[in-house]
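This document starts with one chain, in the form predicted alone, laid out as structure tokens.
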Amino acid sequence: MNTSAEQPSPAACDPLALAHTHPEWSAKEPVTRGQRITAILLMALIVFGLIRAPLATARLLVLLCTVFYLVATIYKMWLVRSATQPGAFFRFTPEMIAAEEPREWPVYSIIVPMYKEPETIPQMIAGLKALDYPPERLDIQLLLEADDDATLNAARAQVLPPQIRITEIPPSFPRTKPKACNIGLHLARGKYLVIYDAEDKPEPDQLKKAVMSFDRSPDNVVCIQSCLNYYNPRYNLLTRWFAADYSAWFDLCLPGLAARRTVIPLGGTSNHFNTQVLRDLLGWDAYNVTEDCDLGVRLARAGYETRMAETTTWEEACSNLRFWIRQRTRWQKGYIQTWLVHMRRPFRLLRELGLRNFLHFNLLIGGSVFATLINPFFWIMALVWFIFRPVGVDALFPGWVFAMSAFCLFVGNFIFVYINLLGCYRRRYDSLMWANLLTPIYWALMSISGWRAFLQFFSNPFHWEKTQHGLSS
């Protein structure tokens, strides 16, 4: 069994290199002075308007939010339509993979960050052994925290093949997944590198499909994102919603973005990288709790592109509401971090991404957080208006604004539910269809986690809320 003693020491690596070398790219400083001043001025302007002209100001705010809802609805439809384009996916049949043989497959590095997950070790080792890739061409690291005795002991109790080694991560602040991944990147030996989470079950031929995708891509394509989905979608109502959400996102929305050659917020796992380019970009931001999303934007800003491959990694959908809220809070807090980091100098971002990608970024990253925060207010206004018909609420929606709002309420929400249904249909999740009729409850839960993320961003921005696995075993 190989251990960290048989490889260069992790101490030789600076896992915070991005924050140290390019602090402007890191979430270490949550909000810059300029952003604080801008936010204060904007809030002062809104308060002043509400005091001097309350109805006109409220109408303007409602109008802006309604236009946002309308644009977001049309944008989501366009993305799903784009997913049908020929360039949305790399697709390889077993016959196409077999035709590649014989060939010398490149060395492939796999890093598996784990923390307090001893129960997942046997499953993870079995999944890694099942990969259809020459074992001698694999370089696999289990990234384990040096003070996590339970997981370390569980890993050392396994009979590990030569291609799997344990890398101990020295405990230090921040205690985040990207910090561990940066150490794994420093020690990686492969031409390509992929991250898997502890509970992941990648399809056995995924690595070969990724290599073939890189072979058929232009030089500026340095990341291949696999699809993610769940192996326990029918466990309870929450996992049904979660599986429908993932099916729509990874099977429709992200392929639509790939077809349009634009910014792709990466998934947290199963993203395959050109190792050298990832090192040149200084890896992940150790202070960003949604480091995958941030890295996807940095790739685009550097002129690189991401493609999608039609291969799936199966994960465990969180089946416990408390842990789901914590997980979704972390994701949305990371989206807030990512949006604020890259909007520190918006004109530079516009110049580097171009107008089209700049709009994509703001709708995907900033827009998703904004929607979860404002949704409860519009739901409450709609309920109050339908039940009580008060004059005050009615006055906020004059004529054509009411028409747009009604369209977003009835047609827009139907479209979002329908997109989830399409995702389920694509995955043949027929038994999950009925759960989509209750999707508004799922949206309400997302808003709860969104507001929790917003408040936590100011109180504890780098806190990594751990997702508990094995709950539906």
Contents of the next structure:
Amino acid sequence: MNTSAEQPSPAACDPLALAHTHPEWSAKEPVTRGQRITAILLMALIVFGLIRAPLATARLLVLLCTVFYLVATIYKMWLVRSATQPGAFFRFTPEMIAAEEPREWPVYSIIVPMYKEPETIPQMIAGLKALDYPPERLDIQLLLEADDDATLNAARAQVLPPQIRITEIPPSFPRTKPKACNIGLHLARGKYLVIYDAEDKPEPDQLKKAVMSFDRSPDNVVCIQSCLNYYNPRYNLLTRWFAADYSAWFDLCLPGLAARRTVIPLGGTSNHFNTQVLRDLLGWDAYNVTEDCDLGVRLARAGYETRMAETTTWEEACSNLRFWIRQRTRWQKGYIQTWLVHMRRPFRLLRELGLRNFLHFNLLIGGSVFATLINPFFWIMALVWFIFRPVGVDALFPGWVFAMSAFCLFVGNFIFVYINLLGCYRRRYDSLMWANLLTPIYWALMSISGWRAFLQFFSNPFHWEKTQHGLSS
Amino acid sequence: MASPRNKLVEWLLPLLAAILFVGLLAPRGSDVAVRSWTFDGICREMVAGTTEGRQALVGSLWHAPLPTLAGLPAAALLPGGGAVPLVSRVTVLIALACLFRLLLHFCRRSLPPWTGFDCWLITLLLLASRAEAVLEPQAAVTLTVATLTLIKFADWYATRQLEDLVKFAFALALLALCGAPLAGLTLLLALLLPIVALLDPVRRPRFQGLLILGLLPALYAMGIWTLMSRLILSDALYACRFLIRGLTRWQGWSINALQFHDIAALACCGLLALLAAAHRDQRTTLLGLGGVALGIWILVLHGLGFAWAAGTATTMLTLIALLMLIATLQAAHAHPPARIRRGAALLCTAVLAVAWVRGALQEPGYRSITQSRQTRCALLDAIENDVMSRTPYGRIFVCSYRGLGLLEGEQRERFVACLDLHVGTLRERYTRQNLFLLVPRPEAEAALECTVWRHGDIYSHGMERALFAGDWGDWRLYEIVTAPLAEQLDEWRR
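Given the form predicted alone above, what does the protein look like in the form predicted in complex with its partner chain?
Let us now look at the entire complex, which starts with that chain.
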């Protein structure tokens, strides 16, 4: 292992290398000229249609949205069904891990980006110390902003074990987590690398499970995603919804994608990488506020695969509505960024991903944001129809469109709630299931943050709305 | 590779299923042709987007939403009156093919790919030979869903897999949407779920989760049905109103209500269930329990005075007996020694075959769909002529679900289908016209409709403002008496 004397300097690293060398892969330019022209033409076409043939145009729009809803519903069902396939997870029992010993475990790098969260330092260090991995094979970096005195002081006040070191990130624009991670990647010494957030509590044997997963995977598998969940799911109604949502996403949907060997939008933390491949891909996009999701797509475009391992990292669910909306806003803004970045050249994307992955990408990344944006309109239409029964609304849903819409309204929405319930059941969160019968309210909150994200994307695309931790304690 | 003997069994099982199927699954106690026309009529009205179609979708427990929805694609794709019987046949064809597939899957768990084709072929042959009399679409869909539900429950009971529970939960929701014919089975399965969850020490800690996952889809389906009923008919419990009548006229339990074929099927279920229990075959034992529950449900229907509605339950009971028979044969083949199981299966086959022959000899011949069409055309002509002889401005409202069947494929402007009868509304909407009501005799399912529970006196002496005007077999005509309008009086005075 290298000593700290041999450590390269953070200053020698270009954390914006991706934006500098491959600007077409970076969200630095949020919308390209071609995309702007396409959007304007599309809007003009819709406005023209609404003026010249309002009913026909409105019907066409309703039809397209309805088909989208139908496809999204069937797709989600299919994903959840896929999660029961044998290849969905790598599963290792304690006996299997014990059977690996004695062996030479590879050097494992852990990077923990932190900003203005001094209160989490003791808990985080305790969590890292609890990892069941040979300490001499660990290379842990706390990535702290050089001007964040409070966190720096708190970290320096701790007696850090030799495998943990502090890396100071020089202040520069943009002040985002991926920029710090890129510096951490540059300084990492391990064969594998994982990111944890400050408040994360990974299961102690997670690193060993990740190594064993890599060992049992083909060479093109360069990322292992762990499950994420919350240690405070019962704090309030919001955390109950949030925990169910995460359970459905990480325990059902992502394993479904992994089972189908498709593109996976990575979760924020606990993604384990082959360090060298990550360096070859120039790390994270410092301008993308969901850099993990973007990286998952770039891995797939480069011909690599991501798999899931059945090991959990416990996080803190945001329990305050205001902060929750801000967090969701960032995520959805990042999804918009990611979708626009990769759809700059749709045919190239299609060629690189293949049709199957291309459809997955559009449904998962573009589709999820699109749904949160159009949902309010359809909910209002449904409510108006139920309460006032106006003739005009009927006219928008002729024949088969009505049948499909009714299916999506009554069956599709129920299926989405039921998937959350399944996630809870699988996580043994039985007591959270009643709260999830109110999930439609949670969807309304998602739509609020979706629209906020959409507007913020144009006004402040790189703004990182930081999640406030420690609210539940 | 499968041995020649195994291959023979793989071919023989579908064949055995087919032979027993064709013989035993003919419905009893209901007129296939009439119900098929009614089904087609509902589908056509739905496709046309009429109010009557929407009312028919949610307004009856005997013409429940799911079978109608299953028939809609066929009705939409096969336009025109001439193609009408095809809608029924296509629906039945698909339902039977699914049923076969389920049967064989249950018996063999994993099937060779060609068995799907095998099933379709047998079903097609069946339909070609007895297309009009095998099954009505609603019963076919209900039976398929019920079989799926039972099998999935048995699977979950045996495996404890979450996937099986989810499939069972959604199948139960579909069964709930099939309405009253097998409501007893639906209730039994809904009750069994918490009981199994409580009794099993492995499942007990997850009781709350199991209850929500297992029953929520069915409760939601019922909730949507109720909501739609409230929105379309302004009465959330419209489809259940008849129950008050049935419950107040409870006729008591009588074992004599069971026919010979019911008893034969029940006996087979009981015997094979005991045998399965002795061999620790949980899935087959549970099926037997389902059979016994259906026997009780048939008795309940008789007690409520709905003996005419027991056809689907009887057919389902026979189907379960058949299913258990094949499962027993398969188990005997796969897990020797097999002497006792083979003997029992042979005995049951003989009993079921006797029941089939006896039933075939005793049952009256079914009217074919073509015959039914000619009859109803003649009826409509006669009524139309009668009304025309009274007034040139006559309009006839054909009440009840049977009315939808009566008018199916007919382009007659003088006749209007009417399910939710409100005489005042009709008078307001059709001023200056002489209005007539055509009402079916209050027999069988027609006795459960709003003409009976809302306007029951119409059958005794004609209701308020409606006078008896004629009798045509199963139908009665009433004339709505309307006070002349002021301008009409002025006109007459002039």
